[in-house]
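Okay, so here's just one chain, in structure tokens, the form predicted on its own.
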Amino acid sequence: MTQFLSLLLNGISLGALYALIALGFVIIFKASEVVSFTHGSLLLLGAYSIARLSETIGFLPAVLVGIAITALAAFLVERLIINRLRGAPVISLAIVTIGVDIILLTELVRRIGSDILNVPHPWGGGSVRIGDVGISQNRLIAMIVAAILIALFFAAFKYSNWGVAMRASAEDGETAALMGIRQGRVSALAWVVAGVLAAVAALFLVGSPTPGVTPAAYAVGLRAFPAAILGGLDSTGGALVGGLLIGIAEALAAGYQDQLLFLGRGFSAVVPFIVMIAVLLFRPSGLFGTKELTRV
């Protein structure tokens, strides 16, 4: 029972982590109609960023460093590259946003080499124990800073001009156009706050346990996208949903490896897919989606 209560809570604080990823994607989603690809290197980019500039500068200076250049790095790709394509075809504009991540990765890849990069994050790879149960001081950490950071994320969808401009523009964006909302700036609003989302996630899914930064790294953007189809491209509760069960499913599959052994070592990584294919068997458009929802 210990373990399963430890792996449900680690479950919870990497499903946290995977809900930021995953509402990058969403807003996205609801500003631009575009399905984008360039999470995982977003989140490459800002972990890489905070781990050489940690080096020079100190941590605190390289996070609010790594953060901006992220969130600067998604605004670029928006303003020179997507907002140029507005109206082109879904498909084509998730192709476009492959080929995006497909050069940032590379060059990445290219900058890490074979090397590790550690992150000195301040609260260092202890742990704490809340009763019986453990948990690392980096992934507790991670947990409040990602529920506050997602409260902030609702109140401001729900009460500022840019949540409401972003929910007239993905209920109708012709009707939106005409009340005076300039779709191109929430668009382009959207794609920052995705961008800061993925880098401070990246801050700590490069933490304790993980080692530190290798292009490794990239993949975990990978596994929160069956988070955002899984709760429903068009839906930012959803977003939070398919994090956390995805979070957990892939915790419990990891700390239960030994009698999944039958299916593989390594298992626990390809679990988010296969919830997510298991959910969309009979929910097409995902737990929260709506049926009307373009996909590529």
The other form holds:
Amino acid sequence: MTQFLSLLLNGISLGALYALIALGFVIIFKASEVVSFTHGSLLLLGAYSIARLSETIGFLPAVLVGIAITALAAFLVERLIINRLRGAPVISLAIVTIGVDIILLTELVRRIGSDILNVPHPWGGGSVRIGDVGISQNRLIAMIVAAILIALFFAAFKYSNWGVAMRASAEDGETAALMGIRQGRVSALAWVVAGVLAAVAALFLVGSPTPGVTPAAYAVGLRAFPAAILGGLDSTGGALVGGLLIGIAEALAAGYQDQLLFLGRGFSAVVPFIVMIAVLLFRPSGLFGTKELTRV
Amino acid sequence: MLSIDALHVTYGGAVQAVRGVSMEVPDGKVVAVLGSNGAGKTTLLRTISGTLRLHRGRVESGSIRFGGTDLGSRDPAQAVRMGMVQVPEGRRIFGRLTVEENLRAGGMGNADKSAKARAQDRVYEMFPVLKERRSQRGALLSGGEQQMLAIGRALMASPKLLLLDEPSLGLAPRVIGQIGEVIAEINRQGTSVLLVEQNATMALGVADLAYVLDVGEVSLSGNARELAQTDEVQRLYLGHAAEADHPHDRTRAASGKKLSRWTA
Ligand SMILES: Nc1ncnc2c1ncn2[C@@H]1O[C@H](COP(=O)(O)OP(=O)(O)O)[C@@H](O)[C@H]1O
Ligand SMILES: [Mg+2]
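Having seen the form predicted on its own, please provide the structure of the form predicted in complex with the partner chain.
Okay, now the whole complex, with that chain kicking things off.
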């Protein structure tokens, strides 16, 4: 039981980080009608920037600048590429984002090279116990920060002008334009928010129990993708539920891997995709989604 | 206020939707544009509001001036800020947003906070049902209420010129009558209106001036009341085509037959 609770807690923490990334996917899809495959490399860019910068300017400034760099990169992708291709088929845009992702990833991998990059988290690599249940300090702080950010996000999405503009243009872009809502701005802001969320997730995902900044952090971005899909690509609530579901499933699969050995080692890494496929078989547009991916 | 001169609009370079249309909307007036399906009414409004590009449409020649300035090519947000707001055909309210959020979205192009607050008061005063239902989702409103919401949403931008695209479409006769009264009231409060309609009875009842569009060209224009008397409008738009027995029966015309969807 203790092991289960511990895995559950770790799963929720991991899932909250996935949810941050998945929320980014979802708002980009809503605002720009693009399925963005750039998230893996944006995540890695965030982790890399924070790690590199903290060697010289210290941890906290590095975090802030790293988040800003990632947000700026997302902004530039939107302004220089996505915005100019407005109206192109969804599939072409998705493939364009894969291209951008590969370029960014290649450059980051080259820069990281064989270095061992670490983000010097002030909270270190220790773990804490809550009753009998253990969790790394990093993941505990991640959970708290993610919860605050997610709450802020949902409040902004529901109450702020940006949230109303965003939901209006996601529902009917032309009519939103007739109301004077500038879709270009709504879309650019969505990319910026997605960049910030990805960078914050990156900050924690490269800490204990994960070993430092390696190109493997890229794969984490890909695992948040099934979280967004299974929640429903146009549902922010779905991104949250999907993220948690994937995080918990992955943590449980990793924790019980000895019992699951017949499925092979490293099974937990594919669990997100298996969960996604299972959900999509029953609900093709995801748990809370309303639109099929083929929307144009 | 709005002055359109020899306007030519095409879609994809091939379809000629508007062909040499000239038209005036004088300050403070209601101007009706009648025409059957495909006449180019919506295209005309898209050109004014700047959404033509979203449909791959293009102004080939001609000009539109608003309050003396040439509109040239500008985006919809600029048109809203200049004071022109379009209520789209089919209402197009945001069904997943609440009534209040729909109104808020309508005020997005309006930078002046106090003007927005005043506009909201005015909308709730004009449409008390929207106030009652302000926290309900737009999709739950009836057709007539949705049209009220679509008009109210446009009023949130405090327009000088309101562009209405077939507000009577799909509504019951009683509700169409209400819409007509609402348009007259909006106009009385100082907003000019360009009203595109197929329901000629309602449109000519509320308009000062009217134009008839026929396959992209203006075929008739003039004072709305006089236009309603002409044989052509009687025959084509007021449902007197087959009624040889009562060719000049005004009461029947006023009872509001819907424009027959003839093809040229
Ligand atoms: N997006 C579009 N692309 C191509 N042709 C269009 C488009 N919208 C309208 N048209 C054509 O332009 C003409 C005028 O259409 P429209 O302005 O919608 O007329 P109305 O509003 O009077 O029914 C029609 O022949 C129509 O088929
Ligand atoms: Mg039309």
